[in-house]
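We begin with a single chain expressed as C-alpha cells, specifically the form predicted on its own.
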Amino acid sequence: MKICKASDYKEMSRKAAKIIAAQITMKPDCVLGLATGSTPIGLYKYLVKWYRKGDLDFSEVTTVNLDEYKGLPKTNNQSYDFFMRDNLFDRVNIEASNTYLPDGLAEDSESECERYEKLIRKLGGIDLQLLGMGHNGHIGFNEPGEAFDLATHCVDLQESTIQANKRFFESADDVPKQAYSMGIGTIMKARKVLLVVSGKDKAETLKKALYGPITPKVPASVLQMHPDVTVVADAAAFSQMERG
C-alpha cells in the first residue's frame, strides 16, 4: 500500500488526478471504475483542465461506475449519472457509448445487478478503480456489516449514510434508501486502486481502514489485502495517524 500525504484537498485532488492521467498516458484504452461524491469533484477538475491543454486524451478510455441510486433516472441532477456528464464526460472527448453505470430504473434488481457484473467481466476487468470513502468507512455503497458482499447489489442505504448526502437533496425523506453497488469482491479485482480521503471528519475513520483489523465493520480496511493500493489524502484526513 502506498500512501501519499497531500497538505490540503487542493494538492489531494492535483496528485491523484495525475495518477489517473498516467494511467491513461500509459494505456489509452484503458477501463476506468469511477467514484461519485464531493471527494472526487476537485480531482475531476483537473483532469479536464489537462484535457483542454491537449495533455490528455479521453477517447479510448471506458469507465464503469462504483453505485447509482436506485429509482433515479438518468435526469435527475442527483443521479450519478447526471453527476458524471456535469463534471467529467460532457467536459471531455469520451464517447458516452463507453460510460456505463449501474440503471437505476431497472425493474428487476437481480438482473441488473448480474448484467453489471457480466458487463466488467466483458471489458476485461478494471485497470484502476477509484474510490472514496463514507464517514463509516464504506467504498461504493458497501455499508457496514457482518460480511463483505462480493459482488454488485442491491444495498438499504444506513440512516448515517442518507444522512450524509441529505445535503444534496431538499430533506433527507426525499434521499433514496436504496442504491447499486459493485461489491467489495468487485473492487478487489481491479488492476490498482485509489482511494482518495479528505477531511479531519474522517481521519479516525481512515486510520481504522488503514491500520486496524480487516472486518465488513470498516469496509474500506479490506483495502489491505489488495496487491497495489495507493491511498491519496489531505493532511486533516491524516490526522489521527500519529496518536497511539
Given for the second form:
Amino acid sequence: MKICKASDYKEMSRKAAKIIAAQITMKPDCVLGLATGSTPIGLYKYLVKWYRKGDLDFSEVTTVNLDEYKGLPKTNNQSYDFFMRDNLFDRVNIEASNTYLPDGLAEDSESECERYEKLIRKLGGIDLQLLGMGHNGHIGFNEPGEAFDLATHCVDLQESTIQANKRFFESADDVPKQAYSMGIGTIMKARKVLLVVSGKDKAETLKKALYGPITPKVPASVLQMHPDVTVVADAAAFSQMERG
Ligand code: F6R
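Taking the form predicted on its own as the starting point, write out the structure of the form predicted together with fructose -6-phosphate (F6R).
All chains and molecules follow, beginning with the one already shown.
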C-alpha cells in the first residue's frame, strides 16, 4: 500500500488527479472506476482543468461508476449519473456512450446487478478504481458487515449513511433507502485502487482501515489485501496517525 500525504484538501485533490492523469497518459483506452460524493469533486476539477489546457485526452477512456441510488432517474440532480455529467463527463471529451453507471430505474434489481457485473467483465476489468470512504468505513455502498466477496448488488442503506447524505436532499426522508453498488469482490478485482480521504471526521476510521484488523466491520480495511492501492489523504484525515 502506498500512502501519500497531502497538506490539505486542495493538495489531496491535485495529487489524486495526477495519478488518474498518469493512468490515462500511460493507457489512453483505460477503464476508470469512478466515485461520487464530496471528496472527489476537487480532483475532477483538476482533470477538467488539465483537459482544457490540452494536457489530457479522454476520447478513448471508458468509465464505470461504483454506485447509483435505486429509484432516481438520471435527470434527478441527486442521481450519481447527474453528478458525473455535471462534474466531469460534460466538461471533457469523453464519449457519453463510454460512461456507465448502474441504472437506478431498472425494474429487476437482480438482472441489473448481473448486467453491470457482466459489463465490467466485457470491458476487460477496471484499470484504476477511485474510491472515497464513508465515516463508517464504507466503500461504494458496501456498508459494515457486508461479505467481502460480493459482486454488484442492491444495498439497503444504513441510517448513518442516510443521515450523512441528507445534506444533498431536502430531508432525510427524501434520501433513497436503497442503492446499487459494486461489491467488494468487484472492487478488489480492479488492477489498481486509489482511495481519497479528507477531513478530521474520518481520521479514526482511516486509521482503522489502514492499520486495524481486516474486518467487514470496517469495509475499507479489505484494501490492505489488495496488491496495488494508493491512499491519498490530507493531514486532517491522517491526524490520528501522526505524532507531532
Ligand atoms: C460514492 C461512494 C461513497 C462515497 C463515501 C464518501 O460513489 O461510493 O462510498 O465515496 O460515502 O462520501 P464523501 O466523499 O461525500 O464523504
